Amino acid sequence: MERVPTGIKGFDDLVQGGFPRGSTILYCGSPGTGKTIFSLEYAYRGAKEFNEKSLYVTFEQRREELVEQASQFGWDLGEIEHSGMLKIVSIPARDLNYKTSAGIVKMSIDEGFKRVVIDSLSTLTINAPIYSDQEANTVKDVVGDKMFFSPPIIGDTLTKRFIYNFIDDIKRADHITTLLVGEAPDKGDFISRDSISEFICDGVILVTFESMGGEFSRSLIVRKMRNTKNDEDIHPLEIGHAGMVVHNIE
């Protein structure tokens, strides 16, 4: 199994040296758990240290904000962008439409990216409608003609259909290793707020934040990782001066 090392200190040891090549990973957590920093470091170190062309797509921050945030860790995103190894695409949530997801997949394939980050899947799902107009598809096209659903259930079905199709399209490009940033619910039985991406993705990383008054308030666990053996323990997670640090529990 070919590995894609993240370069994040302490993490790759948890997954036998890195993500399996071509896998799609969900990185899920509540606000303040370092989701953007982890995913940005994955793209940055891929381009800088492992010579892998990387794409970072954000719907929540402007490019200038990411560059400033990265500079706090000593990462010069502008330099890597200029070399052509890193591309940052910032799309405001108000500009998302039914063509956005297909456009991202096409760009990823056509421009030969090896690593792709979507920040975040939650924002894309909420703001990107599936179809261009009401006449393009009917509810029957999605759920069949022998079922009856109330409007809220129809909306939930369409949303899950969108997530499934988007992740499936990304996974078909088996040379791309994708990191999807997702929001975790405050409570409930599911890892992700959308309740389906955790089942479709090849790997799931869950990060939690607790105010315990100690040295570490964030923790990380690899909930699943297909095609590899993964560490199943909960590890302290720190936002260090040079990026994320996953600590050994010993």
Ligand SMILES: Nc1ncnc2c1ncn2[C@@H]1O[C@H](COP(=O)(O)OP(=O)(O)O)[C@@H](O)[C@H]1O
Second form
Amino acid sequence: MERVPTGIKGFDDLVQGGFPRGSTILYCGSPGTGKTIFSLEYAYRGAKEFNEKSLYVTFEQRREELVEQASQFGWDLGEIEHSGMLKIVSIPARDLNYKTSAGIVKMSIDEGFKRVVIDSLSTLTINAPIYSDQEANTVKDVVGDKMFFSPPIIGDTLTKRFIYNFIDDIKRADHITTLLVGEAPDKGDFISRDSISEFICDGVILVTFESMGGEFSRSLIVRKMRNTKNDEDIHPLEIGHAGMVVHNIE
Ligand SMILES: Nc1ncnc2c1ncn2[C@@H]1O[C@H](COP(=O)(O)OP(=O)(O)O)[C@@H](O)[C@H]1O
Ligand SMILES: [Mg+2]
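Would you mind giving the form predicted in complex with the ligand, to go alongside the form predicted alone above?
Full assembly next; the chain just shown is listed first.
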């Protein structure tokens, strides 16, 4: 199994050297747990240190905000973009539709991206019914000469179906290793807000925030990683001066 190292300090050892090449990984956590920083670092180091063309798609922030955030860790995104190894695409939520995933996949294949980040799946989940194609969500039933249309699938099912199709499109690009950022709900039986992405994705990383007055407030656990004998411990996660650092509990 070929590995795709993130280059993030302390992380790759947890997953036998990196994500399985071509896999789709869900990176899930509550707000402020560092999801954007982690996924930005994955794309940045991929381009800078591993010679892999990386695409960062955000529905939540402007490109300038990401460049600014990255500069705090000494990462010059503009320079790498200029070299052609990194592309940042900011799509405002209002411009999303049911063709967005296919568009991202097509761009990734056409332009030869090896790593893709989607930040975030939650933006899609919240707005999924608005983006969905009405036609695709109507079940046609042909009986004799007559054609009946069932009512459109609504609510939760529609959201799940939209997210399922989105991830399915992305998984079909089997040489691209994708990191999907997801928002974790505070409580409940599911890891992701859409409650389906954790089942479809090949890997799930969960980050939690719990300040107990100690040195670190954030911790990371690899919940799932297909084709990998992954580490199963909880690890303190630090947002260091040069990027993320995954620590071991002594
Ligand atoms: N330069 C920095 N050094 C240390 N911590 C930082 C720095 N910049 C941001 N943070 C922390 O990271 C958080 C934001 O990280 P981000 O990746 O945007 O979170 P998420 O995407 O999970 O909402 C901030 O709330 C702050 O606590
Ligand atoms: Mg974020």
